[in-house]
Structures are given as structure tokens and as C-alpha cells.
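Just one chain is shown here, as C-alpha cells, and it is the form predicted on its own.
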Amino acid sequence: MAVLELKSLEMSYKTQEGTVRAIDGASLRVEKGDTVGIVGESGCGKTSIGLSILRLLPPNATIHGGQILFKGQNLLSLSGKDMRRIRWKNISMIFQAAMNALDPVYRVGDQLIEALVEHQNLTKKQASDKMEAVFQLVGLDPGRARNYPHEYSGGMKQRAIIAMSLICDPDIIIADEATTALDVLVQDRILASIEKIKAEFSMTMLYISHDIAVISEVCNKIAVMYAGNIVEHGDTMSLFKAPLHPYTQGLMHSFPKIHGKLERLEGIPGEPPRLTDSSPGCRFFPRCQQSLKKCNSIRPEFKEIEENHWVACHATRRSL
């Protein structure tokens, strides 16, 4: 049984411009011990997947199709009270904006202790001891637990959020752009900490990022998302060695290679579609240089092309 599985998930936002179909039939499976990366351009629905799993969507959002299964249990059928028991204890999240995820008038250590007292029924002394141990694990001085968030640097805030995600020993952690707001040196240290913690605790993680280089460093499997759809999914080595979807191929060409001859970077022509517009065909069709006539009218089936390698494309071609 997978730790987490999405089955044909559909979610939309009501806006002044119309209904935005942010997630349009996405399917994904996360096994125990996996770190699955979701990668794609901004606005493709990556963060919406994370918020849908935890049922933390804003009031104008509606999940209107599919299932979110946590160890076989459909989270969409649970009451708000039951979901509160699952958050942090079973499924936790490293939020994108660390400062916004920390209460500015509440000491950082107390925020972690509160989660332990609530979800693990520990005494405050037991919770305080565990909080200090987790601080050390993520590279924070336990003595800084009594500080407020504004007294932390950006890297320290991000480590505090990672500590918060770990504090209740969850079954799976969702990391949403965990290092995007940090400079490259701090980012590298944070990624090294995540790798160390993953190895030590055999963590299961869903890692969301627009940076395919970071995804390749952290994740053993990758799901490529475009305009609300997961268009390709497979293990990291397979995707980098032989990407099958034209969008994945475009992403691969969009970042510099460390080895080999110097080459000009190739961007993906055009812009992502407006998600208020409905299309019966492939949403990547207007930007695709490999498209067939039927791509504009028939949505491709998401199917297994090779062992553990799925793709949704009528014109699958090998490249790179």
C-alpha cells in the first residue's frame, strides 16, 4: 500500500475571471521511503496539490473529483476534526515562505512544543526535551528556541520550519519550495541537512519545486506537472537520461549542464495556457514542436510506456 496516492484529483478556484482548473485529473503514487519531486513552471498547480492533500485550501477553492488516499484512507471523506489529527502527526508540510509559517509573536520553540503536546500527549518537559533534540538535528542551537522569528536569519527560519515538520515523526513530509527564498550557499546547506535527515530516518517526502536541478539532487522519482496535469512520471535517472514528454525535454534544455561542451540554453516557446480556458486536447499543444493533429482535440492518456515510466503524450519521442 502506498503512503500517499492521488487518483484523478480535480480542484478549482473561483475567481473574478472565471473558474481556474488548477488540478485537472492528476494521479500520483508515493511509496514508503520515496522522495517524489513535483516539478513545473510557476502556476502549474504544484502548491495546490500540497494544500489539497492537507485540506488547507482557501475558501474559493473546491475539490470536485478524484481521491487523496493516505495509507488507503480517502482524506476527502474525513471531517475537519479528523483532518486536524492527521496534520503534523501523520502528514506535515515545509511551507514556502518560512516567515509566514511562523507566528511572529510566539517564541519559535513554543510553536514546536505546542504541536507535541497536542498530537503526542507529552508533558511540557518531555516536549521541551524533544524540541531541543530536533533543533540540534536540523543544525539549530537549542538556546535559540526562546527567540522570536524576527530574531532568526532566513536560513534559521527555514531550519525551524523543517524542525516543525519533523517534530511529530510524520509518515510523510510535503516540502513546498523549501529553499527557493534562500541564497545559493544557504540553500546548499539546507539541502545537505534534508539529505542527512532523509538518510537517517528513511523519510518519505513529496518535494515541490520549479527548480529541476534541486529536484534531481533531492528526489529519487520525479513527476512533471504542466497546466494542472501530471504529464510524465518516473525515476529520476530515467527521466534525465531519456525524457519522453516534449515539456520535460524543454525543461531539461532550460538549465545549464555542468559537464560537456558549452551550449546555448533553449527556453520553451510561448506561455502556459489560461487555466480558465477549457480544452479537449493536450494543454501543451500550442507550445509543442512535436505535436500531431489529434493533440488539439484529444487529451492523451497517462500510460506506462516503460516499466515505472508513465507519460501523457500522443507524440512520445526520445531526446537528449
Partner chain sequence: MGYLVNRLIMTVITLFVILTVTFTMFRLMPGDPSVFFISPQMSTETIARIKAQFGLDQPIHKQFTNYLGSILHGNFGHSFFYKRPVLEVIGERLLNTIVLFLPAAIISYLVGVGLGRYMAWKRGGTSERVLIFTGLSFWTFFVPWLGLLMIWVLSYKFGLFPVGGMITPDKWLPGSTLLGRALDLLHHLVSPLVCYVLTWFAGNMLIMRNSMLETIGEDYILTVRAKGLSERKIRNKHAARNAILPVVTAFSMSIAYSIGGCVLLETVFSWPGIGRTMVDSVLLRDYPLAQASFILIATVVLVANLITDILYAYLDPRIRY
The other form holds:
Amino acid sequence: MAVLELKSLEMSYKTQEGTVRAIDGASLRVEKGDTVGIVGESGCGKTSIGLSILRLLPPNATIHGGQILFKGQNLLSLSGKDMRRIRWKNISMIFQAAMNALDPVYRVGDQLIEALVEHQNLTKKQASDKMEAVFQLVGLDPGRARNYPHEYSGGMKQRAIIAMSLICDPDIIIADEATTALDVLVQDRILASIEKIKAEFSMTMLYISHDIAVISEVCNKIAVMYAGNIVEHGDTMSLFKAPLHPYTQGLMHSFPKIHGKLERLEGIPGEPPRLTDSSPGCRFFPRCQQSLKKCNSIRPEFKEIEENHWVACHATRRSL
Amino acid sequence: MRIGTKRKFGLAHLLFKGISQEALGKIGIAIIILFGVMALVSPFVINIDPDVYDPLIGVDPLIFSSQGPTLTHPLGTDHLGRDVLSQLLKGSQIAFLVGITVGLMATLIGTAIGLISGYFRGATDSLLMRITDIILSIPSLPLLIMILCVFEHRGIWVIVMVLGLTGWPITARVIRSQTLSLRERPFVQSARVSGASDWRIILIHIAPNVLPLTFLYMTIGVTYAILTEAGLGFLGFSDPTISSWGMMLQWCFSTGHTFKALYWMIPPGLSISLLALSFYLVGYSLEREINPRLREP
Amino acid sequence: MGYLVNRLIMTVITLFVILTVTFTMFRLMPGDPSVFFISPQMSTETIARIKAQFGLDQPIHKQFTNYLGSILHGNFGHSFFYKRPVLEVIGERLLNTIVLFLPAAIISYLVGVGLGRYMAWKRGGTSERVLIFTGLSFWTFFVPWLGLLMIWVLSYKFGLFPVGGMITPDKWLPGSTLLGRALDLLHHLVSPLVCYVLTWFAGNMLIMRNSMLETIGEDYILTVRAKGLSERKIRNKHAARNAILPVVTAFSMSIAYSIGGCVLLETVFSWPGIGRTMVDSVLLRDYPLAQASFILIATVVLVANLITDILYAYLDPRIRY
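To test you: the structure above is the form predicted on its own. What is the structure of the form predicted in complex with the partner chain?
Every chain and every other molecule in the complex is listed next, the one we just looked at coming first.
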């Protein structure tokens, strides 16, 4: 059974400009030990997926379709109290350190312990031992646990946040732009830490980022998101070698390859659509160079075209 | 704070939208208009018969003590037989005069100091902010009483000047912190790179963007001025030659009519409180428009 | 530590400014301090002797240092009106003011913060709108008028509380119990205290509400929610704990303004405090008494400010370290 499975999830925000369909059919599977990356431009709904899973969406958002299955149990049908028990204990989250995700008035160590004692019955000593253990795991000096967040550098904060996500031994960790705001060297070291921890504990992760280079480094599976849809989902290798969806192809071409011959980078012409518009067709249609007639009027189904490789595109299916 | 680079009709639009969308803002405007009409009507009432209706020297020849409402004196008379309604109307004029003038003065000074302090930073900023802090930590009403005692003839303009010259610190602090953040915005940076002078940047690029805040603090300044002038009047430190609302209450209180003549005690206190409230309501509605986080989701 | 040293230095500077301003003001005021003792019939020698007694024959800078010296030694001179040392007249009244001011400040703060927290959490409801309107109305209420209305309703109509004053002398005769005295004081304290709190709490309430709304949008609130904490814990332990910081700052800044309420309330409720003493002595041109009253009121504010600053440093680790 998959640890986490999204089945055609639909979610929208009510705003002054109208209803924004931020997630408009997203399906995804995360098996135990997998690290699945969600990649897409900013504003495509990646972050909303993370928040939907933990049911932490702002009050103006509603999930009005689909399922979120955690070990087969639909999280959307849980009571608030039961959902609260799942948070962090089963599903934890790594927030951006630049986001000021640590409460400035409490000691960092205490904030880790707070999560632990909320979900497990531990003595003070046990909790503090556990906290020190995860501190060491992410390469932080446990002596710094008594410091406040403002005494930490950006990289240290990020490590502390990762340590916090590990403290309850969750079944799955959702990382949302976990290294984005850090400078390249720190980012590299933290990615290395994540890799190490992942290997050691065979962690299951959902890794959300706009940075396809990072995603390709960390993840063994990728879901490509465009304007609220997951348009392609499959192994990292096969996605890189043979991207099937026109948007994925464009995305791959807009990145320089470090190895291999020098190619001219191509962008994708046009802009992502406004999510308030609801056209019945494929959302990528206006920018797609391989579009067919029906693309404008019929939304392509998200289908498994090869084994463990799903694509939502009319053109792709024909080419097979 | 939602403060953009270029906003056409910015302030007017903001004022209109902020005030008209909020029920509380509408109530505020309605009360201000009501007292505005009272201030305008005042001369006509006095002119009916200045000998009877002048707020200070008009005395009803038939009345020698405070008497309750009658047809000729709808709000009764004070202990000398002067018309309470006429005093109240005149008081409205004075409240507007004091409130608006002091509000304008204090806000202008505060904004100027805030802009200079926030823009130039460094030693200028330190000095100005220390001065601001010192003024903020001196008890205002006792200080005003002391300053006013220096003047042997406390005209209403002396009071206006003193209130205006001491009422700016809060505005200065708020405008300063706004300026500090504005000066780092790209549009200010680009103006600086393109060689605009400091004063030009302050006046053309930063000042228009603090204007909504300035207006907000002006409404608070007006409230402060109305309440403080009334307080000084009530203690007997306001201009004794003017029937301000504070003085009216002082006459009523000091002659022992507080509980005997409610028709005399209620109107001035109610007017002070209502007019002060109305400006605050306008400011409150404005604040919600300037800072969207305070509005309902 | 740097922060507190800084605040301490600022307090000393402010005190110096206050003393200087006071000195200047009272020398600019109409009528020499010696008018009480000098009459036109006196000989020039007598006048000169009286002036010398007050140090008025000395150059101004010498007068100023003398003035500073004697005030730092707690010597505020003799009251013209009471013909007694000022400190004797004023000491008890300062205490009376603090008895009114301190509980008023604490209750206003607690009520304001509590209501503001509640409002921010229950957004958009009727209770929020009612609280905002009520709060704003009281905030802009003319303090003496509210006092008079309260006396009229509570004391005059229903006879629940005394019309004014601080004690009933009958109940403080020798042999009366401490409890009896305390209850009598409390009985007199209720009306002015309630009046003070009503006109003061709303400022704290609205700032707390706004600060709380800002804080709820912060990222660390999302984090603690993701950690599975209960709404109550999120609200009290994290949102309110952070939201309280700007309220403390604003509260500290409001003290100097709010003590004006003491001056007005003491007049309305005949409370024998230092504010009323200042008003009376200014009107009587009893300058030594007025001067001392002002300096002591200002000192109360400075001390209160310093205490809130220390409290702030305690509450915000970013300042502490």
C-alpha cells in the first residue's frame, strides 16, 4: 500500500478576483522509501498540495474533490481532532527557514521538544535526549539547543527545522522549498545531510521545489505540475530521458546540462494561464506547440502510459 | 502595509473607499457632518438676539439662575441665565477650530520629522528619535498645564499652538518606521541611482507613499486635540473668554450644578465624546483599508 | 544588557530635561516666587533679604545648580500656601495617586490584552463588532464627564458608592480595624478605578487585536499548527505570546498620556492625589508645590516606563541577548 496517495485532488481559493482553482486534479503516489519531487513554476499549486495534505489551508480555501489517502485512510474525512494526531506524528513538514518558521520567543530545543511531547508520552529527560539525538543527526551541536532562533544562521535554522521534522519519526516528510533561500554552498551541504538521513532511515519524502536540478538530485520519482494539474508523474530517470508531456519537454530544455553537448536553451513561449479562468480544455493548450483540435475543449485524462509513468496529454497518447 | 509605487488618485480613492466601506466610518462621517452643521448654525442663533443668545454675555433678562429647557431656551440656561444651546453651538466651532488646526500642525511636524529621521538615518535619526522619546515620556496634560501657566493671557490660539507643538511624537515615530522601509524599495533605490537629490526623493517618492498613514494619524491627532483642550477647559486652564465645551462643563461642575442641571451637564460632555469618537472612527476605517490584514478574510 | 543600560541612560537624560524644563517654566511664570512674602510697604532691604533667602539674587546658572542640588537631595522647598515643607504635603498624596494609578494600569492592560486576544481569534463575529464599537466609544470618552455620569448614576441615584474622596474619616478613627479601613478605601476606590479602566483598556485591546491578527499570519504559527498543537495552545502559547510584544511597547508609550487621566479623575472624584494637588497649587500660584508635583508625576511615569522596558526585555529574547 502506498504511504501517501492523492486521487484527483481539487482545491480552490475564494478571492476578491473570483475563485482560484489552485489544484485542479492532482494525482500522485508515494510508496514507502520513495522520495517524490513535485516540480513546477511558482504559483502552480505545489505548496497548496503540501498544505492540503496536512489540512493547513487558509480559511478561504476549500477542497471540493478527490481524496488524500494516508496508508489507505482518507485524511479528508477525519475529524479535526484525529487530523491533529496525524500531524507531525505521521506526517511532518520541513518549512523554509527563510520563512521564519521558528517561533522567535522560544529556545530552538524547546520548540523541538514541544512537538515531541504533544504526541508521545515521554519524560523530560527522554524528550531532551531524543532532541539532542536529532540535533546531532542533522549536524547541529546539541549545545546550541538552548539558543533562540535569532542566534542561528540561515543554514543552522534550516538544519533545526529538518531536525524538528524528524523528531517524531514520521512515516512521511513533506519538504517545501527546503533549501531554496539558502546560498549555494549551504544548500549543497544541507542536501547532502538530507541524502544521508534518507539513506540511513529509508525515509519517505515528498519534496516540493521549483528547482528541477535539486529535485533531480534528491528524488527518485518526479511529478510535474502545471497550473494546478499534475501533468506527468514517473521515475526521475525516465522523465529526464524521455519526457512525454510537452510542458515537461519544455521544462527539461530550459535547463543547461552540465554533462553532454552544449545546446541552445529553449524557454516555453507564453505565460501560465490565470487560475481564475476555467476553460474546459487542457490548461497548457495556449502555449502548447503540439496541440490537437480537441485539446481546447476536452481535458486530457491522467493515464498510466508506461508502467509507473502517468501523463495527461492527448498528443502523447497518440504518439504511442 | 499596502503601499505601492504609483497609485493614481491614491489618497482620494483610499479615503473614499476606506471610509465608505465601513459602517463605523459612515457613522463617524455622519457625526462630523452633524457637528459641522451645528458650527455653521451658531452665528444665526446668536443673531436672533445677541443680548439674549450670545454664549458669553447674552443673558435672558427674565432668568437669574440655571433653568431647565423651555421654548426660548431648548437646552435651558446656565447659572447666569445664558443660553446653553447657543454655548453648545459656539463650542462646536471651537472644537473644530482646535481639532483641525492642532491635528494639521502636529501631523505636519510629525511627518516632517519622521521623513527626515527615517530617510537620513544615522546621527540625525538618533537625535530626533531621542527627542521624540523624551517628549513621549513627559506626562502631557501636566506639562501643558505648566506651559499654559507661563502665559498670563491664555487665548485659544496659545492653546492651539502649544497643543500642536507638543502633539507630534507618535506620528513622527510611525512615519519614520514607514520611511525606513520605503527607502529600501526598488523605486527609491532607482531614483537615487538616477541622481535625484535627497530632498527630491523624500518629497516626490517617499512622501506620497506615507500620505495615507499621515492622514490616519491626523484623525487621531484631532481626537487628541479635542479631548485635551476639553480637559484643560474642565480644569480651568483653557481660554476663559470662549465658551468651549470643556469650559461649559467646568462652569457646571464648579458652580455645583452637576446633578441639579442635567440639561446643562449632559450636552457638552456628550458633544466632546461624540466628536472625538467620530474622528477616531474615520481613522479606524482608514487603518483597515491601509492594512489589509486587519480586514475580514 | 546593552538595552537596559541604554534605557537607564535615557531615563536619566529625560529626568534632567524635565528638571530643566520645570526650572525654566517656573521662572517664566508671572509673579516672582517671592510675591507671597513681599508687600509694597516693605523696605528695599527687607525685600532684598527675602529674595536672598530664595536665592533669587544669585546669577541664573547658580540658581539652577542650587535647584538641581536641592531636588536631588529631596528638598523641594516650602509650600507658600501650607507653610510647610513641600515634601510633607506631597508625600502622602503621591501614595494616594499610586493607589489609583497602579491598579488602573494593570487592570487596563490585562483586560485589554484578554479582550484583544479573544477578538482576533473570533474574527468577523457580532461580538467583535460590538467590542470594537464599545471600546472605541470608551477610548474617546471625555474622562471627567464619564466620571460625573458615574457619580450621578452610582452614587447620586443608587447610593452604591461614595460621591468622592478617598476615605470616610469616621471609619478611620483610632480603634477601627485594618480590614474596616481597607474595605472603606476599596469602597471609595471602585468608581474612579472603573472609570479609569473603562477609558484606558480599549487602546490595549485594539493594539492587541491588530498585533494578534498580524501574528496569526506569521509562518511560525503555520509551523505549530503543523506540529499538531491544539488551537488553544497555538493561541495562548505562540500567537498571543508574540502578539503581546508591541502591546507592551505601546502601553509604555501611553503611560505619560494616561496619567493625565489621574489629574482629571482626581478632580472629579475629589481624590486627594498629586494630580489634583498640582492643579490646585498652580491655580493658587503655590509654585514650590506645583513644581514638586509636576516633577513627581513625571518621575512616576519614568519609573513606570522603566519597569515596562525591563518587562519587555524579559519577554523578547531578541532584546535580551
